[in-house]
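Heads up, the chain below is alone and in the form predicted alone; it's given as structure tokens.
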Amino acid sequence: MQHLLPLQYEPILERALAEDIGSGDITANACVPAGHQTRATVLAKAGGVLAGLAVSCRAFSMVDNGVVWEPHATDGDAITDRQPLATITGSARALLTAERVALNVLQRMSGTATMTARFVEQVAGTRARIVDTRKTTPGLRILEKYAVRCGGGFNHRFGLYDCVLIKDNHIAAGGGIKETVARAREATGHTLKIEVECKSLVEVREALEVGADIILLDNMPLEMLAEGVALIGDRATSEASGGVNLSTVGAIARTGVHLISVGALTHSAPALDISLEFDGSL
């Protein structure tokens, strides 16, 4: 699993902290002596899959570089209710000030990882991979896509720049699949794959004829989806999308499709309940 680098997530934390702290944490500064040192535990309050622990804990040391943390779990781990995830030691003011941002990040990322793991479990024994989409929270895409990996899923394209994905509106504006794919091949280099969204078997055949690398079978009834997958075979990578949920994903996977893209992994995952509990003064 690819790790996140500080240069990737620290700017996100800086913006989040600035948004929350503003001109200062008036409650912590008024109520807690400036030199007070404490220890706190990051504690799971529900079972799930952990994601974003290092990102979350970095928020505390960004408020005060004297804060230190010790992990008790690793991203991608299955965690249980009441499991200690990390110990944070340092300025009580800093811990209080960074608490909400740190927990928001950790709860959200772990929620995404947990939901992804549930989808992955449903397709076990098939060749299907669960992949994410671009339906991410603006500004948080790198965190949410990393969380999908923590849950056992895979990443689709990161943005508009790393894969050609020709959808229905591109086809309508470009004059059809054949013409649109031809323009895409002429305009892009040989290293970029071309994916074509198809809503019918007629479109699948046309996409195969023009040599699409990936064919997206969009919102097809299960029987049509199975026909489309059989038609494609291994001539291209097949991807199913639309109407995918935990009750339907198993049947979709059993059609033999290569990829199943699920927007809900990032746009509808509930936050995992995680808290910060002070253990006492040092």
Contents of the next structure:
6 protein chains.
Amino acid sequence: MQHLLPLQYEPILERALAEDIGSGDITANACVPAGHQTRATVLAKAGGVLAGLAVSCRAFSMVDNGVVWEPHATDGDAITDRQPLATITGSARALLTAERVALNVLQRMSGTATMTARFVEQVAGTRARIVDTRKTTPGLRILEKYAVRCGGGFNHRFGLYDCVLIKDNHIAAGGGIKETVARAREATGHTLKIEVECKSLVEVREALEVGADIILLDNMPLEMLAEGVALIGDRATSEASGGVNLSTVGAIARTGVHLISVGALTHSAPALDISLEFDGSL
Amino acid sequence: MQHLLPLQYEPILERALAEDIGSGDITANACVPAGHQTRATVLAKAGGVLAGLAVSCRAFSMVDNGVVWEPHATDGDAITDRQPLATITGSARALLTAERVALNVLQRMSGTATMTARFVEQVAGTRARIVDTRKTTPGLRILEKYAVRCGGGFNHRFGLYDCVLIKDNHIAAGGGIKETVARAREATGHTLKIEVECKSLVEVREALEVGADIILLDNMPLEMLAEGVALIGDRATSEASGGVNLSTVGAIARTGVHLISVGALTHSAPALDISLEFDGSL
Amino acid sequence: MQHLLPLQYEPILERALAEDIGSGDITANACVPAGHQTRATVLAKAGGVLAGLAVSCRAFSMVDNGVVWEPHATDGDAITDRQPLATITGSARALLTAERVALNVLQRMSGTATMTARFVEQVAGTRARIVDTRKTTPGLRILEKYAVRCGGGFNHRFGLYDCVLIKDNHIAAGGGIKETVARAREATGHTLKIEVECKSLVEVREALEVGADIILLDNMPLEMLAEGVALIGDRATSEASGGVNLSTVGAIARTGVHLISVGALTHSAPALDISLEFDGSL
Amino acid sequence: MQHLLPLQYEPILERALAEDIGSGDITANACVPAGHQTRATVLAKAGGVLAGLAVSCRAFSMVDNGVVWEPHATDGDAITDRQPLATITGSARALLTAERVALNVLQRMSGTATMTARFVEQVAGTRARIVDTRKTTPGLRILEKYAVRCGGGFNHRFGLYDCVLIKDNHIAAGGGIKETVARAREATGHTLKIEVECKSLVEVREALEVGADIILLDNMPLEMLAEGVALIGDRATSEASGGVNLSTVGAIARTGVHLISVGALTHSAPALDISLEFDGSL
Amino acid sequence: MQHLLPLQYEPILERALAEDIGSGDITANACVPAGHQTRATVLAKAGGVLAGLAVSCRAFSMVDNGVVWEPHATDGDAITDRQPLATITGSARALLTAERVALNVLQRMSGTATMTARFVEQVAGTRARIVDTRKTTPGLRILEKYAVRCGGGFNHRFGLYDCVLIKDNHIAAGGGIKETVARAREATGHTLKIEVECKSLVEVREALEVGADIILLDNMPLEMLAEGVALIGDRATSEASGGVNLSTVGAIARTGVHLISVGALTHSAPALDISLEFDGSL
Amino acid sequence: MQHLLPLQYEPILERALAEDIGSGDITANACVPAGHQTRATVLAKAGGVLAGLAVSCRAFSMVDNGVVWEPHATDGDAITDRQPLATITGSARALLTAERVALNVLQRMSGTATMTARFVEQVAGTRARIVDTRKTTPGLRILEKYAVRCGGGFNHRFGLYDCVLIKDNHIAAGGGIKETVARAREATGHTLKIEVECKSLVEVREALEVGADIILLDNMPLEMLAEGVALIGDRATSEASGGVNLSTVGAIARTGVHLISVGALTHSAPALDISLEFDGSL
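Okay, that's the form predicted alone, but what's the structure of the form predicted in complex with a further copy of the same chain?
First the chain shown before, then all remaining chains and molecules of the complex.
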């Protein structure tokens, strides 16, 4: 699974901690003696798929670099209600101060991983890959795309910079599929694939003719989609999008399409319930 | 409704645009002629409550300061499917480049406002206010707390810095409710309120005795909650939390509690479907 | 005393070091051999109250993480002329390069703590707390508010975000005290206190009627102030401001007022003289 | 007078506004209607020297770019109590939100300019220039050094990077004045002057011999200082430091020394009282 | 040609201006009257290809937003010695202060464009595209990759994120070409191409078998290169690298290879001489 | 040699790593097993002068703080083709991910040091110092000025802030040399030297009369230059600029001029070829 570097996620944690702590954690500072040490368990409160354990636990040591943590599970694991995920040990103040940020990150990432896994289960036995979209939370794309991978999904392009995706508005402005793809091929580097969004079979044929690497079959009824997939075969990668949910995804996958992109993985996944339980002896 | 200043949200947009555009929008640059002007409509694709129109439309002029926009609705409005929300006019490239960031912000904020409004409807006729929590998206708290207000809710504390909230772990570390509240009162400024989390009526009585400003009745069964609310009366602000959803919130409100805090408003609200439709003449 | 986290003050030190070092400490680099180790003592050159020892000593290890320091006093201590406050050991270049930034921070914070302590002494035996204001040094508020606490004072609100303070101009714009407080109560969260600035006893009565949590008695002659304090009693927190200095503060406190706010603590405290003395063997 | 560029001071204002506004100006947002326009006067409340008018007024338009301001005085002017300094017109909310930051900047800068002018007055008729030091407020050096110029003073080096200043500890580490100056001359660029701190006349003679550009006569009794100044003549620039205050500076200047450096200008100048008065019609 | 957005290059200019201006342009401030207006011409001092005109001229208005500029040429133009490229009008101080930063950017970008054009000329009449590498100046990649396009070249991948490029060390760690490509195909998204570096014809055959999208023929003697290109045909994109200079590039291109990557375009292009000439009437 | 502090160069590395890694090193993550350890040698591929070894090797531990490195050479050393410069040991992924950034920094800095040394060799036996200019790479000035020192050169001013340099345009705006120098002397601090650019011997005489510290003899034919140098003698520092290259610099130096400034050191030095060779056992 593609790895996250501290230099990629630490700035996200820094901003989250600054946002939450502001001028100071007045409660912990006032109520908890300075030297107080404690231990707490990151505990699942529901079943799902884990994502972001190391990322989120880094929040504790950013508040106090004396805090240590020991993992009891690994990103990508299926976890169950009441399963201990990690033990955190150190300054009681630091644990209380960082708790919310750590959980906000972990719950959100695990929420996305969990929803992804639900979709992946539905397409088991087909060749379809569940992929994400650019409909991610502003500022958190790298974490959410990683969470999709933890859930067994795959990443579509990361941004506007790593794949050409020609949509209807580009085609309208560019003068038709043929002309627009030709422009793209002329202007962009040879290291980039070109994907074309198609809304009809006529467009699919046109995209195949101009040698699109990937063809996006957008919002097609199931039958038309199947026909499109058959037309494409292995001459290009086929991708389905639009109207995808847990009850439709199986049938979509059975058309033989290569990829199914699901915006909900990142724009509408509910948080997975995870809490921090302090030892009684706090 | 409490206002957002550009200097508060522009850095969020800058980061989101940088994240999405990266080394360049290769598709728009390749396919759309540089001088091409166009017009597009921000269009609701589902009913809900609008939040973030001005914030999100700022993304377009950050990409190209020649882009202008005209609003057709106001944050806090109930909107319906197919309702035009704003018209954006300017460089076709800029509109295509900023589109996803603008929609990601607007859909997320409107999703939170919409879910808030659903909760607010359920407590109509009671004195209960629906309030948010610190379970927000890392880096977006200010936008999400604003969206809660757009949906008719109210804000709980913004962070660890603007209200003392003494929870079970603080009480354990601080040596009981009485002692811990005394510490807080001694250590913190007179401008801050003190809230105490209680899990039993015994604790509620103790919190009242020491003069807590707000008493959080956490995860209590409905009857115990009602008893707690009655005990508190108007000697303090009462707040219910835990197990709150659209089917339980009405009964909770009818206990007479002042506040009901709902984490889901910000950690699990699905995005509201909103799109950008380009004019045919693009 | 409320604690400062490294993630709150390190950016301040980074900026201060960047400002002072710029393209390089040409003198230390040119004159001091690279491997030269030394030891130096942070030494009080005047009596006062210490604030910022750990914060300021962090500057040395930010320049060279091999530098270590040992404290001989604690923030909040009354210190005397020639008292050693800490020993710093490490690279001679690093000590010389960071010296000025460390002292600038320490002298300023200790200056504020010292002036605060002078005011606190004057109100001994009364119930009045000395509190600060928002008249702080741009960018250093968190350090200065901490220094006030080191000197035995208390913090008023930290910013525009953690307490409602309705002043004459808000009242004028909002349509009178009653109407403006009602607006505030409707618009802001229940976690925030509401303070009202009053310039006459009529206004005090009005503020009490609408249930202000704190009443600021601004620039009142001593007799009127006493009358205001009596009116308020314990129905609200009373605060005096305006015309407060070391010769007036005692009489003000003896009116029984709860709080006396003093802008000079942060806008006009002279630095406390503290130096760094290098061992003879440098 | 050396000019300040917006790109130099705007980041300082941004940080100050972020520090003060945080999650929002809850009072102005709640109490002042959104469209309310007003006018206010920046008004001197004490006599002194003005510094920072343009810098501080920029805070208003950073909060709302519709705010405009008109100056009635110029940095460097001697101002008197009740003198109007500028008129600010625009959104009432914006004026109230930015007021404190603007005044904090203006009062501090004018405080330094005012204290500088007091020292400059005392040396009138001599050739001595009053100069500042690096004992400035962390993060605000550029503003404070500018304020010193507004008060009629001159700037010493800005940081560790723009002049070699060899102090006792450098000399100890470098192996005596002669050797240390030789090292400096060998290692640093020809564009930089070399200053040597001397504590005795023996050291002054040695510094002259090795061709120091500037000789700092540190903490010398007046007679020794006079002798040092005479020794130096015009073979180098002479500078006096230590024990300089308003009662001693005149005599020091009359020794004929070229420069007198005064740390208090930037580390201990009290704020100059300046307020923002809103029009009655707010 | 792929476009640069202000939000992509303005931070580079901000850093460059901060680096050069530091605590102030002491010469312009001291010598040039504040209100002085002037006009200057950006003038080529040598022939070459222009790149970065708009980017570099933005430096002037960042120093003073009253400065305006009018272009007389366009990025990508072949320019000749003494050709006027733009006219800049505004504050004389601002022009002098920003001059060096603007020229540093423009000369460097035009230097890269010019060297690229020299290479492109040598391969005229073949199908080879000249492409850049990741051997760019730290922090300036986006400008340099744009300059390569201005010179008629094409961009290879922008970073480690937008194309898989499997080199010898990856192959060694991954267990051979076949196994390593399989790992890459399994782990990365379908939107990314896979390039394999080959040092022998055996490796080329292996890379073809596993379906590499691009095959990098690294440091091959001309004959082996030609054989590799023939083997590949149009089953993959062929790329030559290593030992490419102006005297070898023509022969390399005549092997029929698709792409020739040249590190020198960005790591060793000398600046193109361009100056700013002030009108006599300054 | 003047030292670089981590707090000065780490931000440069952070930006370079962010620029190159972006959303992730997809190749290393996909192909190299997570726990794989390796060792690699930084190896010279050409002869030259080393600069930036510690700075560039820091890139590895910024990616993974478990990476360690051992130097085999020192900045300023003359190095030969195939000379091992350092050994890097740690995570194979980290080494591969940071490799390009580290080499880009090291090659560029060593390129500048190498070109500087070539110029320094040519002036051996004269008193001339080779100095750099402000024609540096935007954002990298501090590294390039350091590299010049590694190559045996000296630094001219670092920016617009640490030396007054009055050029023709300043003189035109300021009203002649005499008047402009007087303005500069009046307005700037005594810690700064004043340099005057002269294009004729008349101007040189005028500059001497007004006591310029440094006189820049710009673009003078060799004979005029010699005459200028003779005129100046040791009354000021003399500097030659314009038309300086490896074939002319010797003759220029033999005029007896103190300084010769060479823009090419930083704007046109080709990178020195240095690579990272992984151990066979990777």
